[in-house]
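As a starting point, one isolated chain is supplied in structure tokens, in the form predicted on its own.
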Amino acid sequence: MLLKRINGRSLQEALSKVEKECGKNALLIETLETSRGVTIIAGRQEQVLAKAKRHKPESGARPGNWTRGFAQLAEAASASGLSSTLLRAIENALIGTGVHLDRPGDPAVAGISARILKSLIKAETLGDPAYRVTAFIGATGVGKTTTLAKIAAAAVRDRDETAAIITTDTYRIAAVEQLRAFADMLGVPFEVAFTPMDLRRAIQRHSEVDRIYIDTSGNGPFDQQAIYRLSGTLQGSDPATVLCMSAASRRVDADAIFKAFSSMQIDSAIITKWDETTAPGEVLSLCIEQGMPLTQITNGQRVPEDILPACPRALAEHMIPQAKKADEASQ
């Protein structure tokens, strides 16, 4: 069983004694009152993911290989781009909170499904002082710098803090151009640097603001020379370092960029172009498999409405459709 039912006479005793049977990184699935109390269903994270990652099934099975119970949400779930590396491991957490999987219409296993998806994805979030300077990496063509005018716009217009934009990227005048006019729309100072001595400078010389973004050229995973000469330029500055990767991006496609700069220090990812892909979870797969904080999702070019916090509950509703459903049904 890789969930177990902790007891405590309060929340507070519960959620210590799951903490030390399961660690801080617990998968927490439910938490019910009871007559004695409060009862947590949990279990170790990465005990669900690495069981799931040696599943093979059996010679000759249909595939999948779901229980009954479970098939319809697996199929519709990996149409959707969940990979089914995760999909065997909510199937086998599921085995853990006594839902019926030995034949389909338990209602009860969308909401628990939805559940432990939620408890897997980690997120941050940019407001952190961890993210006071950061810089944005990527591909080319995923949108690295409408992000960052995005993300520069909630900082100045919504939380009130001071910023400065910085860009590394000369290969594209149109893109200077484009964050130059956005830091003048936002009354905030605008710098490019051309060297790595050009990045250390600027950042030091917007020492006293709350935010400094960095835009940066995009490289193809298979150029390693560039991302080489990209790490070379940031590391002198030491930023928070955010991958971009587009939510339309195939599975193998993004397995490719994650490992091409996954030679760079990673602090999280944010997935872009959400709205333009039926199969969002390929990425999103991808980046719960690795234990990739995801900041924030962005779901078209308006700057800067189309973006979004990543919230793992949203997140976990949008991939498992069923679970809301259900929920809004009992309502």
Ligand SMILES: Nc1nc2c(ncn2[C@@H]2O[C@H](COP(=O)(O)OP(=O)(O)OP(=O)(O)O)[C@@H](O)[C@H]2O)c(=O)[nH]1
Given for the second form:
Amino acid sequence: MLLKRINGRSLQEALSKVEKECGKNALLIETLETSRGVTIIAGRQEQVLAKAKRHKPESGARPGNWTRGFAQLAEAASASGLSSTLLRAIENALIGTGVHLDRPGDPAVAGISARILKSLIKAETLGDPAYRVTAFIGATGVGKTTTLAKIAAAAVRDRDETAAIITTDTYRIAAVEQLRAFADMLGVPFEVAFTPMDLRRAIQRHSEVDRIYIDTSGNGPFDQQAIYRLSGTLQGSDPATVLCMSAASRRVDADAIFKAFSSMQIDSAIITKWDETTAPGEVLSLCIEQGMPLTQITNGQRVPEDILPACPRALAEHMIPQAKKADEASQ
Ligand SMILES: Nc1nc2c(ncn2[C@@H]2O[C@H](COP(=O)(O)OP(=O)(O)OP(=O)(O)O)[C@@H](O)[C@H]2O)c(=O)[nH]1
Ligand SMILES: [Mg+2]
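Now show the form predicted together with the named molecule, given that the preceding structure was the form predicted on its own.
Complete assembly follows, chain above in first position.
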């Protein structure tokens, strides 16, 4: 059983038992008050995913082949792009929570499934000190420059931080000028770095600012040379790197991009163009399966409005909307 019921006389006691049995990154699915104290339903995060990744469907079986109590949810979530690996992980983890999987209609299935999915999504915030110097990397046209602009605007206008913008994307003069105009509008310094040394020096020149955002040129997944060059450009400056991936790309293409950029250090991902697809779950699933933390979601062309922090709960409920409805109905 992937999930266990762990009892304690108090919340504190139950939580420390959970940590002992399931580790620091335990999946906490549900906390219930009982007459004897507290019961927590929890499991080991890595086990939930690892078991589903090992699962190979029997030959001839339908792709889903879900239990009757899970089939409807699985079909809806897979239409939103959620992978069968993650759905299998959720279904496996549901065993042991007491929900009915042998027949359709148990209202608890959606809520608990969303909580399991939420616990599998890692999130980080770009406001964290580790992201003081951040480079935006990714395939061509995914929205790196637009996303950088949205994030820089939020830092300067909403959080009152000081910032500088540097671009290493020197291929198109028009693109450089566009970003320069944006930096001017925001009132932050702007630099163009042609070489790794330029980049290091530009970062040093702005050692006083709170945030430095670095724009890079887009690289296709099959141009490994260009990715090595990018890696070489950034290496000496050691920025945090955020991989921008379009929600509108197919899973097979997103896998190729992820693999190609994995030759570099990637700290987190931003899913862009969430508004351009009905199946954003494909790229979301890739990030979850790879254990890649998410920082932001972008959902439109407007700067600075169309960006949201990556909230695991909201993302899980987007994939499993029945969970939100059940939650609202119970309130
Ligand atoms: N619908 C939608 N469009 C977006 C979003 N983010 C960016 N775009 C648009 O996508 C196009 C490309 O955006 P850029 O920011 O130039 O993309 P890039 O990754 O910097 O492109 P290259 O530098 O050429 O690799 C522009 O028209 C943006 O307005 C988004 O979240 N949703
Ligand atoms: Mg760009």
